[in-house]
Each structure stands twice: as C-alpha cells, then as structure tokens.
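Just the one chain here, laid out as structure tokens, in the form predicted alone.
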Amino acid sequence: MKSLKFLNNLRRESRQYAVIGLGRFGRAVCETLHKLGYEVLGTDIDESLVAQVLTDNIVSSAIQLDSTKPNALKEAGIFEFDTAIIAIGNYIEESIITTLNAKEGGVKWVVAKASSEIHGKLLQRVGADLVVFPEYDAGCELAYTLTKPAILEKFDLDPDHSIVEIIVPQEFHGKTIEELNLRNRYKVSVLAIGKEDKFKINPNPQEKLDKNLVMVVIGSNKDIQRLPI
C-alpha cells in the first residue's frame, strides 16, 4: 500500500521529471514520459548517450554530467524537479551515491532502478522513495503472459497481494458474484466488471458475469493464481 499511496501522490503532483542514466531503462522512461508531455531532463555521464537521445527526440533537454557529484547535479538544476528517476542499475556505488545526492538536494519523489535485492534494501536506506526492480517485473509479467494468458493488467501492491484486470473465466459466465461465492471460496474481492473505459464499480452481488467482460479483482497471488483462468 506504501507504493499504491506513493504513485497516487507522484501522479497529482509530478510534471517535470529528470532521468539519470540513459541506458536501455532510462531511455524507456524518457520517451514514455515525453510521448505523454511531460518535461523531461535526461542525463548520463556518457556524452554519446546524451547525444544519442537528443537526436532520437525523446526528452525536453539532455546533459552530460557525472551524477554522484552533488553540484553537477545542482548546476543542472536536477534539485528543481518535482521527481528523479535513478535509472543507474549495473553500477551500485554510483546508483547508491546518486540517490542519495537527488534526496539530499531536496527532489521530492525519488525513484531509483535496482540489480538486486540487497541494492535496493541499499537505495531504501539512503533515501530512495520507490525501489524498482525492471528485468524482476519483467519476468514475472512474462511468466503471467505464458501461464495465465487471461491476466490483463496486474499491479501490485507488494510482493504477496496484487490487483488484476481478467478476462471473465468460463466457469463463472452467467453466474453472479453471490453464487461463485468469491471471498469464500477463493479469498478474493470484485473491484469492478466492465469492458474497455465503461465499469462498474464496487458491482452489486446479484450481478451476473459474462465471459466478454473483463473483472479486477484483489487479493494474494497465491489466490489469484488459483482462479480459473
């Protein structure tokens, strides 16, 4: 819930966004983010990286600089933005030093890219608001996509309990959330039944489910993982 509360803060109040490091991730965040219009500084100390995303178009700005000295990072105005994204994950040191320069300058939301679990129990402890973990989550969503084809979207809340978007099993067509009798027989919750942007939020009990229709449901992996899907 640490995390759900952290994005829903960072998504009211982040516009502008610096990322550092400008490697395959960083330069993810940054077209993502710029497609979206968003203002976004990209930097690395790799001058032919920073050039390489100028060319490419995908920031509002870029700079060469060497992230764990606190006023290269203060002369580029990285401590004016709403939020850093540490995208450094194979050099831990420099990761670790960067992040903790971003916190110390006054960056109000800072999300940091970790190799391991230790690195990120590291970049927790010296500030990092967010910890993330991109070729973990990308496994595990590979895993889903091949196991559970039905999984639409997932998020999760920590690493035990998530929320996701299904498909509604076959088992459950024409039958209501009241006769499945989800809570009890699968330890998990009907948020929503809908399709595309038109849902029904928190859905009657008598509400019948159709296998065209897509569910979100809430509760522990391991009970997700039990559902028919």
Ligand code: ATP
Contents of the next structure:
Amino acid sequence: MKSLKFLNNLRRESRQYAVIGLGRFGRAVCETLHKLGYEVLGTDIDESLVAQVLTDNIVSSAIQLDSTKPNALKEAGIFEFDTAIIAIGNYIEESIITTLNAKEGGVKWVVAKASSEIHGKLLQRVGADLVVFPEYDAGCELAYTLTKPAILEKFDLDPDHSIVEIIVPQEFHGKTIEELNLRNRYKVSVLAIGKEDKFKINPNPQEKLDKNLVMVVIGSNKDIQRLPI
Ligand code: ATP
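The form predicted alone done, now the form predicted together with the named molecule:
Below: every chain and molecule of the assembly, starting with the one above.
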C-alpha cells in the first residue's frame, strides 16, 4: 500500500516536476506532464537533448546540467521542486548519485527509474520515494493486454494485487453479483459498476450486471485473470 499512499500524496501536492535525464523515458514523462498542464523542467547533461525538448515544446523550461553535481541542481532551482523524476537508467552511478543529491537537497518526492532489481534496491537505499521499472512494467502490461479479461485500467496495489476496470463479461450479463457469487467463486470484490464517468460505488449485491457496463474489481492478479471475457 506504500505506493498507493505515495501516489495519492503526489497527485495532491505536486504541481511542478523536474525531470532529470531526457532519454525516451524522460521525454515521455515530460511530454505527458506538459500536456496535462503541469510545470515541467527538463534537464540533461547532453545539450542537444535539452535543445530538442525546447524545440518540441514538451517542457515549460529546460537546462543543461550534470546532475551528479549538487551545486548544479541547486543553481537550477531543482531543490525547490516538490517532485523530481530521475530518468537515468543505464548510468547506474549517475542515477544513484542524482537520487541522493535530490533527497539531500530537500526534494520531497523523488521518483527514480531502475534498470535492474539491484539498481532498484540501491535507489531505495539512497532515499528514492518511488522506484519504477518501466521495461518490466511494460512487459507485464503487454501480457495483460494480450490475455483475458479485457482490462481497461489497472492500478497495482502491490506486485500481486490490483484494482482493475474491465468490461462486464458476457456470461455475467443479466445476473446479480450475489447470484454470481464472485467473492467465493473468483475471490474478487466488485467496487463499482458504471460507464465512463458515472459509477455506482459499492453496488448492491442484488444489482443485475450489464455487458455494456464496466466493473471495477479488486483482487489478486491471478484471480482477476481467471475472470471470463
Ligand atoms: P531511455 O529512456 O531512452 O530508455 P535510459 O533509461 O536508457 O533511456 P540513459 O541512457 O541511462 O537512459 O540516460 C538517460 C539520459 O540521462 C541520457 O540522455 C543522458 O544524457 C542523461 N544523463 C546521464 N548522466 C547524466 C548526468 N550526470 N546529468 C544529467 N543527465 C545525465
């Protein structure tokens, strides 16, 4: 649940983001945050990548710096940001030093990208508040997408449990939650039923399910995978 609490705090408090490292991952983070209307500062040691994010207009501002140098981060005002994303995957030493610098400089939330399990452990040791494994996560996501049921949204609670939004399976159509005995049969609980932005939270067990609606369920990933299409 640590990551859930972390993400909630992050969403509530963060309005400005500093992204350190402008590779494919860092650029994608910049672009999405910028599109969502947040203030994003992009930085990289490579001047051409800094120039590119400005040309592509995917950041609010950008600056060339070496993030292993605490003074460079301080001068760029990065310690004033409430969230820093350390998007350096291949240069492990640089990634760890940068994470340490950001935490020691007082950045409240530091999210760091790891390229391996040991890298992730080291990042946690130096104070990263959230460590992400994009390649691993993308692989898992792809597997979920390719297999049933049709998961529209997925929120990981921990590595084994999640909350997912799925289309009501065909064989559940016209049946009530009680009749389907979902808790005992599939070991999942239905948190909400609805469509787009209109959801009924904690639906009544006597409520009939409709294949045109979506349902939000909580359970283990294994049990969720057992749900029919
Ligand atoms: P991708 O996101 O493309 O998969 P990656 O995670 O493999 O990238 P790296 O190649 O490790 O990322 O580095 C990402 C960026 O971090 C690079 O553009 C690199 O120039 C930058 N970078 C590396 N060291 C530093 C540093 N000391 N200060 C600032 N930026 C750095």
